[in-house]
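Quick heads-up: it's one chain on its own, the form predicted on its own, in structure tokens.
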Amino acid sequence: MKELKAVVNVLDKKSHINREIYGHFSEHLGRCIYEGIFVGKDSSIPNTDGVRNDVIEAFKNIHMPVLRWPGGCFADEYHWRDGVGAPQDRKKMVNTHWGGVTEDNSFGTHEFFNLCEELGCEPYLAGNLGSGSVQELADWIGYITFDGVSPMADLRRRNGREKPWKLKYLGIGNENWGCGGNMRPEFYGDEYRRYATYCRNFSGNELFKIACGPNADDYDWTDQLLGVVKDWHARAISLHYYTVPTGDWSHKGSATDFSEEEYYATIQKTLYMETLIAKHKAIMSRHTGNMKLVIDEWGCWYDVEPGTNPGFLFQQNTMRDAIVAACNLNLFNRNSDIVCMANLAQAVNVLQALLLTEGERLVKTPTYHVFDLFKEHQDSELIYSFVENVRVHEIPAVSHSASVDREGRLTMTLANCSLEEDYDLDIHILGMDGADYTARILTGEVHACNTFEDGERVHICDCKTEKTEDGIRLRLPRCSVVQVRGNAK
């Protein structure tokens, strides 16, 4: 058993951890919206205005801070007027990106914003720049946020909503270097400026406008885009990066059947996110001192489960995904000076999902439980933390971050990425004299997952700790995620 030492300094505050770093993404893709989040008011599944009650409860439990919608690639072919008014009168369309299925638009603007109100989370709209128009997006903003007399506000009222909603986060386009129009950065930059000009603030609502940033390590896109889009046009740019274990998009690997070598390759590719953030940050600093980074699509992307629609992107979720989620969230915390939001792809039944549903049944994945362990970081202050680390298979064995909230309560999150070694960790904590500590843990064999037959195979347990003179000592089992909480007396 190897012993490691760690140091946390509660008095050394680094940056603010925006709660939106713990955000999520819901696209009209596969069974994310329909059957996942939305079942309709007439469903036998208990629901509130068509949204599953068990999904609402699960989202509330992790304090979901922001939800992105309606895409993804779907956003740049989505026309919002098709999704308002009486459901039976709404225009149908073909979802050309995801499975070629018919989209009936029964989940639209009212349903989404009402869900966000129920959850107490910020809505994050991805606007249609690819196949839409400036007028269309400007009208949508007016429909949502204007409180006076106008054609769009009057239309909203006729559709049953008297008061406007609040909308803070607006993405103008999505992946416009690819599915959003295959544009060049300079062309997109000019289009962004045009669209952003007409997305106005109404009735006290202030938009936080986000430009479509790079795909992974496309540093030229960031550089060229920011030469056109100055920080007074955009508050942030987006970054998309998925963990693909094989590095081959034509054969991404199985979600459940993988070797130890593939596991370590997955973690190594996940940790590349920190390199991406650092390099894009350096480019951004040459152009602007105020712009932030929104990582609004991240997570593991595997081959779909056998026998499922390849366009629905349904995959299982194991302890490997829990480690990936913990590593990403820890590094987002550590880079919270530049990262102001992140959105896991996706919330239900798609890619690295929080929840899986099948009829009336719902399963919380290992990734969901990681968000439960990390939720106390939201709106806290990042503080200094250090772990006397070791390397296993070319990666650091222990991922970590620490924060302190407004009441002075400490949260430290740790992930043991090793599949071979447990570690005894002695944490020296400065600035918390006389504090009491508790810990919770998520652990299991790396292939372990929750199924509809056994939904509790992977779950959070209390973690045994030993209080020391200057902190806490605990064991980090192999393939585990741990939360430490400290409360000063």
Contents of the next structure:
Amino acid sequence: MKELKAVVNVLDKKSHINREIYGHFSEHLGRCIYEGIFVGKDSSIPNTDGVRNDVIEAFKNIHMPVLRWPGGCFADEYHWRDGVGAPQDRKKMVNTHWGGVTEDNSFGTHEFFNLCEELGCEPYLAGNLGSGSVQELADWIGYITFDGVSPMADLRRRNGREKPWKLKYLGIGNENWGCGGNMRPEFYGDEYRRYATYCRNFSGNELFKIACGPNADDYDWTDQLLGVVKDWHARAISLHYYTVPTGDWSHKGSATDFSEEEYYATIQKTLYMETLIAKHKAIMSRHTGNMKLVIDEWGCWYDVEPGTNPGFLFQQNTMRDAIVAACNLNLFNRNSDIVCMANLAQAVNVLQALLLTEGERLVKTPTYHVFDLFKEHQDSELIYSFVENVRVHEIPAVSHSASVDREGRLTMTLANCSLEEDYDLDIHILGMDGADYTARILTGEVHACNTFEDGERVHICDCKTEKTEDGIRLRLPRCSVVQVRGNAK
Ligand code: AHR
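Return one more block: the form predicted in complex with ligand AHR, after the form predicted on its own shown previously.
And the full complex, kicking off with our chain again.
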């Protein structure tokens, strides 16, 4: 058994980990909103105002801090007025991006904002810049946030909501270099400025406006965009990066049937996120003062499950996805000086989902459990952590980050990415004299997943620890994610 040393220094605080780094994304795509989240009030599936109770409970358990909606590519074709008013009177439309299915708009602004209120999470709207109008977006902001007398606020009241909602995060457009209008960065930059001008702060509500940033390594987009969009126009830009194991979008690979080689290629590709953040950050620092990065789409993208609608992006989720999630969340923590939000794609039944549903059945994926293990990092301070590392198949075997919360409690999260070796980890913890430690673990064979027949195959267990003079020792089995908690006495 290889022994590895680790050091954590509770006194060495680095940056604040915004709770929004643990954010999620729900698009009108496949079975994410309909069937996954929203089943309607008349469904036999237990629900609150049409939203599944099991989903609400699962989201609350991981302290979901922010939810992005309504897309994705869908956002730039969405016209919010179609989704308010009496459900039976709402206009139907064709969801041209995702399967050409009929969208009946039964889940709209009220349903989304009420869900966020129920969850205690921030709503994050993606506004339609691609095919909408400045007036339409300005009206939506007025409808949602204005407390006084205006045509939009009055319409909201007639539709049953007296008080405005709070809206902080507003993305203006989505992937406008692609599905959101195929624009050039300078053109989008000017359009962004025009739209942003009319998105007002009403009734004490303060918008945090986010401009559409680059696709993965399109550094030119970031550079050109920030020649036009300045700190006083936007608080952040977005970054989209998906992990595609083969790197080939026409044959991405199976979610469940993959070789060891494909596994290591997946982890290597996911860790590339750190390079992307560093390089875009360097460009941003040349143009801006304090602009942040919102990674509002990330996760694994595989070929759809055989026999399912290719436009619905439904895929299974294994321990490989758990390792991917842990690696990304650790690196978002470590880059929390610049990354202020991240949103996994997507919350239910789409891509690297937290939850899978089939009728009334619901399964929590390995990825869900990782968010459970990492939730204590939310709103904590990143602290110094170091793990004496070894490399396996070109990647560092152990991914890690650590934080301390307001009450002085330590959280350290680790992933052993190796499929070949277990490690004994000796963690020296500075600044936590006399603390008590506990640990929890998620582990399994790399292809292990939860199914509707066996929803508990991959689950969190307690992990044995041994107290040492200045910290703890624990075993990090191959293919595992571990959370260590420390409480100063
Ligand atoms: O998450 C699926 C799609 O991926 C989103 O709609 C789009 O923004 C991205 O290309």
